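Next up: just one chain, as structure tokens, the form predicted on its own.
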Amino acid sequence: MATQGGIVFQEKVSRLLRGQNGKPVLKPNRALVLKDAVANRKPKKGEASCITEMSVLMACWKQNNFVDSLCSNEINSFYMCVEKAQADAKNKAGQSNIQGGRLPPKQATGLLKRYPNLCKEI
């Protein structure tokens, strides 16, 4: 069944390449074959956390001439928020090595090199 779908696809590609009267409609500038490597892109960074706690802490410092002892509650809440954010990030990183059904670029390249494409066009 999979080979039948591949044959149908190849027929469509050959029809596009031939066009009518034997003139090519589609002129590829490269071979119509997948590469054996994937671009190594870094994943997007997450959003910043603990912004409100940090701004409350800085406002407290400004009101109290940067005396830590007068802003101990704000400092504690900021540090607790940072610890919670770091724990969440560790859980998320450990939990999803494969992000949203996608392989990281290094793993994808490794698999493509292990199982390379056929170099000839069909």
Given for the second form:
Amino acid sequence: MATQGGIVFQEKVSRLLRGQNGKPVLKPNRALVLKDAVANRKPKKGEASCITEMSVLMACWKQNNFVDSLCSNEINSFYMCVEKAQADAKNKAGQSNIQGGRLPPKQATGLLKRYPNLCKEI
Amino acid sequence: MAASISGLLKPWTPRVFLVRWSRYNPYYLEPEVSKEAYSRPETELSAEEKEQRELKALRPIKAATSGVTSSVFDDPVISKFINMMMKHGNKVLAREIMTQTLENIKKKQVEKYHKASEGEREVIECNPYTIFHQALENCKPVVGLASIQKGGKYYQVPIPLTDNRRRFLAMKWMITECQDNKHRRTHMYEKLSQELLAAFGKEGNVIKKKYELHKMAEANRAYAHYRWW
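Can you now output the form predicted in complex with its partner chain? The one shown was the form predicted on its own.
And the full complex, kicking off with our chain again.
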């Protein structure tokens, strides 16, 4: 079934290249072959996490002349916020792969490399 | 004589192969060196830990490095510090310096203890390991600076640091401080013990460096929004 559809497709492509009345429709400068890779998507720019905690910490530092023992509460809350943000980022990276109905570009490229487009018979 | 000549004719293979620094297959698991991990009874373990144990029974495991031991005196922080001090692979010298440093700290503290009055004696800490850990904790920065490009210019942006990065920075500052700012006649262990005791008391050049980093971060707090993670 695939080979039948393949033959018809090849005839179509050759007609486009030869062209009607001697004028070809397509003038490809590269071979009409599919690549084994997918273009990368631009990663979405997030926003900075834990800014409020950081600003609270810095205000405390300014007040107490940068002595850390007096700002221990703020420091602890900052660390907890950072840990939570890191855990959130990890979870998000796992979830966004399933939604959207499409594979993310890295996984698609990996799959294509494992089952590449065969150009030659050797 | 005949035996040795025929021995030379055989193809020679070394008896011991260097395995640890070759690249392991990711299938191999890390070894568990501490004895406490094995002495816990079955009932105490959670489901995950039981699964981990079963997995370790089936999977191949990497060889342990010669830097880790299962003894009670093995401390990963001190091992890391020794590795960072080591130059040209001379681990023996780095370990010697470390042990001399700890001994020196103990000597100084015991001297202080005996000279102090009854009331002050309880406050003086004599265990060099606790002094080392506390000094390192005091040297760790809370926020760091990252060079981020925005609109053609580079800005120093305050960012949160991971634990590993903070520990690395503290150790690096300590070692560079002791290597650079000392008289050529003072030994490394002497200078290290001085710096560690100063850091334990929240004074000294390393603590000053940490405060300068904090001040820079506080001065650049307006650029904190340039971060995107």
